[in-house]
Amino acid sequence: MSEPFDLVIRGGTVATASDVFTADVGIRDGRIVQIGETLAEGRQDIDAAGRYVLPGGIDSHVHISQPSGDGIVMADDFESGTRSALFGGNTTVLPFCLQEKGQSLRAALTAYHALADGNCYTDHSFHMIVSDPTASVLGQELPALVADGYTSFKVFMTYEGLRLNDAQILETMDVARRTGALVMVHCENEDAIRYLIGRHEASGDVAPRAHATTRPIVVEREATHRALSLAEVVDVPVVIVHVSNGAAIDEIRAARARGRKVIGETCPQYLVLTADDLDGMDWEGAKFVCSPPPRDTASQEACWRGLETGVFDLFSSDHCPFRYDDPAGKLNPKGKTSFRHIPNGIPGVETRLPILFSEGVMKGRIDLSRFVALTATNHAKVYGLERKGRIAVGMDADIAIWDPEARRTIRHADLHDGADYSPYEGIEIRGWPTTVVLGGKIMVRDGTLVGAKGDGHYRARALPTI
């Protein structure tokens, strides 16, 4: 007699990145081991009779816990962040750990890993920012760190003290090359952006809405076409992230006719946000400071067609929260004399799945295994999380189940972040995931909270497949 499931989720309609289908699931020692009709009965049953049976959601474009500044604190921690995207539907999270200048890649992790383990309710693996190139970080620490599974890293073209220039940038590139790794890139051009804010101070305009006009459509198209030719010149792969609009779109439209393999990433801010958003009242417009910034209505329907035209190969948060009234946060001292001094940022990661679900799927944009593809499925090929990101036999039970007819309206007060504001405060939302799995283990059920701060475990990552 086979040994009993550890729990089945019956009955659903189960959802891959290819194939829609009802079936039971059945789990044991935290696999998925049987996909099929009738299954026996598990230690514990979840009916999932008109609910979708979803891979759990895989954000891999998350900021926590990141030195912001002096004076500026990031809003979650990895308990806070990780709750989060465990109500969102998530199962997975990538953070960013960054070098700060001076500092060891190997350090930075050292630091970061005490802040996450026992902290979490996600599984968890983490990109590298390199910062400071030096010989022996590109020779030696960045070849070593790959080995050891830490397999993609993120350059900047903008941020001073963050950004590096095209040599650095080569040279990072190179690294990717020699080890397989997957370079991620922030476009803009800062040389640009520091201009034009020259030109809003000297006439006065320091309000939050200038972030959006100092950051204009150009300066990201720019730096993309350079990011793109840069590793056309090292002959890598390359990961162009949070991209806002249709000009950069082309650019990697074009990238790719030349025969370059170039992953695209977009996110909520693009589709649902404006730069109208960032002309609030009373400095309300602080709120909706990220970067790249959110465009005009145009923008949103380029992103859209890329996330349905498959230019897009990937759709995440970029959560960077910080508070809105708090001096460590938005309304620092700084902050409330200029755009320049509010940190850049804005909390997303529990609202993504939710959004793109509502938007995208209910409202016809999307299909059901577009979504898996896009929330789940390609970030693990990508980054390789070789057992993450599909419902079939031998994956990890990271599982999330959806009921398509809940009705929600997005309050900051329902979510789980650490921040004291939504930037998708009001949008009414159908369709949200009630219960969610990792790894087996039943953590969130009919909305609540039943598993442990330290469930979630660090992930060590294989070279990606793209």
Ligand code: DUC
Given for the second form:
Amino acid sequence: MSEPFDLVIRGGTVATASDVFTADVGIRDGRIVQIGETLAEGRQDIDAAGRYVLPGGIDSHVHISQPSGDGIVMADDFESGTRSALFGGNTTVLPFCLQEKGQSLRAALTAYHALADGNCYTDHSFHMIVSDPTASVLGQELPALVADGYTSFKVFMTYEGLRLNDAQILETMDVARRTGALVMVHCENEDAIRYLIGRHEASGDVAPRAHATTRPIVVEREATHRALSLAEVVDVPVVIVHVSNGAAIDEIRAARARGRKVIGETCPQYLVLTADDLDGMDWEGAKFVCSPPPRDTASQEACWRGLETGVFDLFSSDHCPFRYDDPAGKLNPKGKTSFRHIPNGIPGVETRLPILFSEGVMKGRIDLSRFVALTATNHAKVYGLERKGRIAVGMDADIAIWDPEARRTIRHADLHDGADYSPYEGIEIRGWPTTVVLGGKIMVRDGTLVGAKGDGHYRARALPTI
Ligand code: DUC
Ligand code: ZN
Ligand code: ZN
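Show the same protein again, this time as the form predicted in complex with dihydropyrimidine-2,4(1H,3H)-dione rather than the form predicted alone.
Entire complex below, previous chain first.
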């Protein structure tokens, strides 16, 4: 007789990126070992009748404990950031590890691992942010890191001190070509933004609302076109992250029509927020300052269509939390003098999945399989998490059990991150993950934390399969 299961999730509606069916899921030694009808009793059983049994979310775009400039501190460390992720139905996150100017990539990673090790509630891996692409970084360090399982890196076209010029982007993309790793690009034209910031400040327009005005769609569209063109020159696939509008989407479509391999990502803020939300808000508008900024309802519709039609492969949170009422956050002493000094980014790792589920699945815009693809399966494929993102025999038992009938109103007081607000406060949600299993261990049971920090582990990644 075979060994008993450690855990059986019984009678739920299981969804994969291609199918939806009713089954029991048998788990042993951290993996899914059997899927079928009427499995034998496990050491533990979860009754999932009336529930959806989905792969744990993979949020491949989050920022945790990232150095953010003079006196500014991110609201989440690895403990609070991954706890919040877990409560939002995620079992893996991919935060960014920032290379500071003059720093070796290895040193940046060592420091980042030290912050994460033993403190995480979810599994995790890191993307490098390459800010200083010296000959040794590109020639030796980056290829060595790719070989070690850090198989993706991000470059910026905006932010002084972070942005790379076209020559540097080409050189960095060439490392991806040689190694098979994946380049992610933040597409906004820094020079155009600086010009517009100067104009606004000169006219005395310094409130948070002007953040969006100085980062208009054309600035993102131009940079998206350029990033796609540079990737075409080098002949590498590219990930265009946090796409906010239809013009940038058109650039992705056009590049694909030329035969280019492009991965598109969008985020909740581009579906449910607009720049107009800041109207009449004065400094409280700082709560919504992120880049690219949310746009307008036409852009929201374009992003929805992109999710429905396959322009977007990835739906991520871009969780980048700063406290609002805090001298180390949005309302830092300089931040109160101009939008230019408000740290860019908003929290959202816990609300990403409920927002897409409620607005997308429950309102009939996407089906459950597309939801699974956009929130888990595609992230695993794109970023080389070979044993994650699917409910299938042999995969890690990373599972979120959803109550599709749950009704909640987003209130920051109910969330688990380290910020002091949610930009999504007051949004009505239908459907919420109630129980979350990581590597076969129940971490959240019926809304209560039962796992421990340190249960989440670092996972080296394979090359992308796209
Ligand atoms: N880019 C991100 O990817 N996240 C937050 C801020 C930013 O500019
Ligand atoms: Zn970015
Ligand atoms: Zn980001």
